[in-house]
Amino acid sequence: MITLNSPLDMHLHLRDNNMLKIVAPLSSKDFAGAVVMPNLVPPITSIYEVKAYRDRIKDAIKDDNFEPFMTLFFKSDYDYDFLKEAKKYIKSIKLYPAGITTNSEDGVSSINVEELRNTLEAMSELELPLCIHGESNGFVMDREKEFVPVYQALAKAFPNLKIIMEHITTKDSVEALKKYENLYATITLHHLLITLDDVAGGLLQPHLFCKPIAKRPEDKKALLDIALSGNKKVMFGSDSAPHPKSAKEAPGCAAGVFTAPIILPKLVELFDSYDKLENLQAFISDNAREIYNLTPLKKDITLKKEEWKVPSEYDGVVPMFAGQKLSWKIQ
């Protein structure tokens, strides 16, 4: 048996409307809080939209003890006064390269240090972290590796800015993380478990297709090594990204792995398999508190070694490990 204190998901997609009502309670029952991504249609770019979206989330989760940590969709024309007011309602700002992932068409077309300087200097002064989906538009297996120099340039140009490398998937990103004091990272559950071979090595597995795409065995090993170690620069971010079954099992398969219902049982199973359960609390909560300067809601989640079967779907949304048995269960 293990009890986790105030588990946090530092990268979560809750979508909106009916999908929000389906998936939000699956995170709010197991977690004390989560950083909620702003890439809706249209994206969240104003204080009014942040507050309205937060209200819709709170309505969807009912009375669950859960705090949505809100974010803004990055724009290069945010000024200091706007960001100072926005900081009352958000925890970070998320930068997307234009068109690189789901609902990112309004993202940044060119990540040039000088073009972004005014906004990033204001964020530095206000101590607002910058979260980045770090991929180029090159060959799909090389996109994250090709983006590492951008992380390095930003880290050097804005040494007081906390930069979160979101959902890293490569050993190159792990190496960059270690070199720069102001670089941090989120790591997903699915990238700790799968490689590209699991997605497309046999019959195509659409529910494992995501962006950034799963990489090579040596990349997965680098992620596992740093996550299992309790390293203070990495924290859990699920990137749980729900899509209707009809959008996943279709031509033009939507990118995203829906992990929300199975995160904590599978993480405990994973850390236990490596005899590293003592480091799970840091990965699932403590590191995030320090990086984001958070005091989360108090919420203890206890798991017991007990077998259970993952449902095949949740109102038309298929989870990772659908229909399979897991060895740890939330009490």
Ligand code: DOR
Given for the second form:
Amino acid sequence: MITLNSPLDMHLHLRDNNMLKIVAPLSSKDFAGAVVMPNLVPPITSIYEVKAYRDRIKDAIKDDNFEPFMTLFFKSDYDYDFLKEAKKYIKSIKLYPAGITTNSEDGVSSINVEELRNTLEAMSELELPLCIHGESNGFVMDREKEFVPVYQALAKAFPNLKIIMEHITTKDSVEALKKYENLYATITLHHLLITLDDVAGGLLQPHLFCKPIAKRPEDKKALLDIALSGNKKVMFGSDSAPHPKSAKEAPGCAAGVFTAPIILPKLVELFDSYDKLENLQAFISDNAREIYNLTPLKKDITLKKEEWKVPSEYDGVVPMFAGQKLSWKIQ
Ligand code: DOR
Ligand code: ZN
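Moving on from the form predicted on its own, please list the structure of the form predicted in complex with the named molecule.
Now the full complex is given, and it begins with the chain already shown.
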């Protein structure tokens, strides 16, 4: 048996409308809170939209004890007064390079210090963390590596801004993270479990296709080493990104792995397999509390060693490990 106190998912896609109703309860049941990504269509860029989206999430999760930590989609023309007001309703701002992933067309087309200075100085002053999808538009396996200099330039230029490298997938990112005090990172479950071989080494596995794409064994090892150690600079962020089965099992497969329903059982199994269960609390909640300076709702989740079978789908959305047996179950 293991009990986790107030598990937090610091990077989650809840979508909207019918998809929101399907997926939100699967996270709100197991977690005390989650950082909700703003890449809706159109993206969330106003306080009005933040509040309305939060209300729709609250409706979808009914009475669950769960706090959606809202975010804004980064725009380089947000000014200090707007951000000061927005800060009452959001926990961070998410920056996407334009066109890099699902619904990111309205992202930033050139990421350089001078163009972002006004907004980032205001965020820094207001202590609003910046979350970044850090990929260049180069060759797919090199995109994250090519983005590392951007992280470094931003970290140096805005030393008081907390910068969160979202869903890191490479050894280079782990090294960069350690070099700058104001860099932090989220790590997904799937990037701790798979490499590109699992996605495309045999028959193509569309449900494992995501951005950033899973990398090499040595990258996975670097992610595992830092996550399993409980290092205070990394926190769990699932990047659970549901798409309808028809959009995944199609030519032009949408990017995203839907992990929400299996996260905690699989994380316990993983940490247990390395005999590091004692560091899971830090990874799944405590580090995030410190990095984001937040006190989560109180919620204990207990897992027991007991076999169960993952459903093959949740209303037309296929989860990771669909149809497979897991060895830990939430009580
Ligand atoms: O695979 C991904 N899916 N990566 C992202 O960055 C976005 C996400 C989505 O929204 O589907
Ligand atoms: Zn994401």
